[in-house]
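The chain that follows stands alone, in the form predicted on its own, written as structure tokens.
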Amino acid sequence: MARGSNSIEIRPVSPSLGAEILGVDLSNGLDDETFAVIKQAYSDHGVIFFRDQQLKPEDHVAFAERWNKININRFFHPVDGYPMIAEVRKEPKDKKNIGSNWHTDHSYDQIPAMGSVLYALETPPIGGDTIFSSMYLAYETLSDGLKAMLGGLSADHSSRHVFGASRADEATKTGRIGNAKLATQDAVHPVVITHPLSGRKALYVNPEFTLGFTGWTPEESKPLLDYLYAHASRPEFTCRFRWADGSVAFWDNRATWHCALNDYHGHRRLMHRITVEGESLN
């Protein structure tokens, strides 16, 4: 636990990764000073978790600016008025929920996005938690043989599966998820980048959007990729965010993985995503 600009308390949530951050009103606009503490402690625990805000959109908007250019999304629903906004949703009556396979937001674009600065305005009763694992640890807890094959290769990443004309589910139905025309992005990445806001070496895969490793056949990839992924979604490396109306979640898309549990069904869940954009990775 860690105290910063004006008492504010970092408190980390796991020894792998994640921090609640006490003592700040997102709504209030942050001073310089403020600023650098959090910029820290996201460096520090890729996700960072805010309580008890109550933010308009304007003030969402505002603190996801202060990181970097705002990526609009393709595919979600936008909020009335707020295009910069998405909606994430489920109703009551919907079976299944956006986002519950493990996966980091936009790999399959060329310079992929920092991070998503979720925020919960509706939430139920119980259930409907956010798992999050730290890919530093997924890199660093690899034998040396392994990291150092892995350091010499890419990955092929892609949205067309995911969000494209395939896609015929719930989702699409409902409207929560469009615009599969759009969903023409391609994408290669190292296999291990080095972060460039902490330095440190992160796994770079995941299994909602990576096809397979550059120059490889899917069934020559499938095999390391099954273990990477295992290895990666071990509990050890997990941090686990219970929401509540206020709560707000900013996580490293660079840093971290993220899943989310459909454990709630019956109940209304509705929160709104802005993400940020990054830089190329290397």
The other form holds:
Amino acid sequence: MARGSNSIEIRPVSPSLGAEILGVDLSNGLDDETFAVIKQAYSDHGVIFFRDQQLKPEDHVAFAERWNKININRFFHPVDGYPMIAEVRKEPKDKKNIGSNWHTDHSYDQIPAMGSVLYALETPPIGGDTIFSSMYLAYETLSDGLKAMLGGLSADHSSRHVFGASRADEATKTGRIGNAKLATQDAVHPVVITHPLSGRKALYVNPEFTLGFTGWTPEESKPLLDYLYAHASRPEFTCRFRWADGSVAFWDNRATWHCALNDYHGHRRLMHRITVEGESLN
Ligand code: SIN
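Please could you give me the other form, the form predicted together with ligand SIN, since above is the form predicted on its own?
What follows is the whole complex; the chain from before opens it.
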């Protein structure tokens, strides 16, 4: 537990990643000193959480813009009047949710987004938690031999198989994702990145958007990717966040994966998400 500016309390939620930040009202603007404490916590813990916030869309936007420009998501349904806020919604009748496989957002972009600020408006009575996993620990716990090999590799990432034409029917039916024709992005990134904020090395492949190692066939890539995915989702590298109305999470796509549990059928879960631009990864 650490105290920073104006009695802010940083309370880690697990030994591996994640910290809850107490004593901050995100609707109130953030002075530079408070923002610096929050930024340090974000760098140290990979994902930060706030409770009991009451954010108007303008407050949500203002918090996101403290970090960087907003990345307007081209696939998610936007909130009316706020194209920069994506709706993450599951209705009582829906069977599928958004984000139920381990992933990191936007790895299919050449300049992947830094992270997303997710604000809970309506949460189910129980369930709908989000799990996060540390890609620092995933990397640091590999053998020196595997680290050396991965350090020389890049991987291909794509959005086509997730948001593209093959998913267009589903998108049309549920109305929750759209613009399948815009799912044309492919990107190549190093398999091991040096995090732009923390300077630590992190594993940068994910089960949702990574197609394979650059220059390898899918058959060659699969066994090693499967190994890395099983390794990176080991329970001791994870934390689990239980949402309540008014909770906010801001995760770092370069340091973490996340996975939204789909265990609350028959209930609504409604979140607003703003994605913040990142930078090239090396
Ligand atoms: C997402 O993957 O962006 C959604 C996460 C969540 O709903 O918990």
